[in-house]
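Just the one chain here, the form predicted alone, laid out as structure tokens.
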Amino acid sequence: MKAICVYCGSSPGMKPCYAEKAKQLGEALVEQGLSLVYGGSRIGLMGQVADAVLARGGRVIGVLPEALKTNEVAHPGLSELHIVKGMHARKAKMADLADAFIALPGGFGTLDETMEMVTWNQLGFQAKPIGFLNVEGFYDRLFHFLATTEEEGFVKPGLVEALVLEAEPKKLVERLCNDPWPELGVWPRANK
């Protein structure tokens, strides 16, 4: 594994906690000799997880819109930066960089782009591993309407077990670098 691309907030959310928990990983990430593929922004979770890799001398590759990047204001201090023409083109583009994913809080987009990750593996397109920062039980709604989904035979059983749900940074990134994944065509696989 090489490099993770995480979803975040382009906010830093209303608790001091989110940042914190954003800097970790980033933290996480260069103890274990990752590269960060984010959305390229320098404000919000995207800018905290972004600067954390950078100040520890870790490689950061941003990827922005074209329609974002007077908006959000693109990070000055990235290793690479592709601007691209949309956001169907930022979420391939980050997926083509990325072994794996990190969901940390966020909002519309962070869900979007981590849930369309999740289809990719269950059609299998890809079987890249997908993770959930689960900053103060931030995600816990969320896994109990998967469950849900599951339980009314909207998605297959072991689905959601496949994906990673953890609280604390390290224990993540570690938890998808070393946990085994399915290969394409033999998803799921449950969390040990």
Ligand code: AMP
Given for the second form:
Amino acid sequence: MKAICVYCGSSPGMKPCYAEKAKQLGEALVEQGLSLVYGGSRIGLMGQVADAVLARGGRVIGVLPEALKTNEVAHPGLSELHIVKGMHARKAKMADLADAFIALPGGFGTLDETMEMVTWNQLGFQAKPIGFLNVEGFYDRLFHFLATTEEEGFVKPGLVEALVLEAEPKKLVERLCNDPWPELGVWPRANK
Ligand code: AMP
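Since we've got the form predicted alone here, give me the form predicted together with the ligand too.
Zooming out: every chain and molecule, the one shown earlier first.
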């Protein structure tokens, strides 16, 4: 494991705990000798996690679509910044550069990026661990809903259970590095 891709809010959220945990996650990545791959922005939780890694001497690789490369958004101090054509190219590049994925609290962008990686795992396009930083129960209701999707026969059995849900950044990073990621077989099932 060399690099973890972090998806997170381009907003800071309503409570200070979100920024605090984003910072702790950055520190945990550096402690484990891991590079950060992320969306390349300096705003919201994205900026917090990047700043925390850089402040500890870690490596941060940003991947930003051309259209977002303005002075207000691009982080000026990254170790590497890849400018790509659009959002699809960005997601593919981030996935290529990372060995695992973490979702911090965020909105539509965070959910879109993370669920695309879950889908690629489900289809067998990649087999890379995915974790959620469950700051003050932020992801509890999503996981409740995901359990419903499995119970109702719409997702590959075992995949929801394999997703790593942890409240503490250090523990989450350790689990992504050390827990085995299951082989889940083919999907969809060939039934009627
Ligand atoms: P959101 O959760 O909706 O704030 O979206 C954040 C996620 O989507 C990040 O992981 C980014 O990769 C991407 N994203 C959305 N908005 C921006 C933005 N203004 N600048 C850079 N990346 C963004």
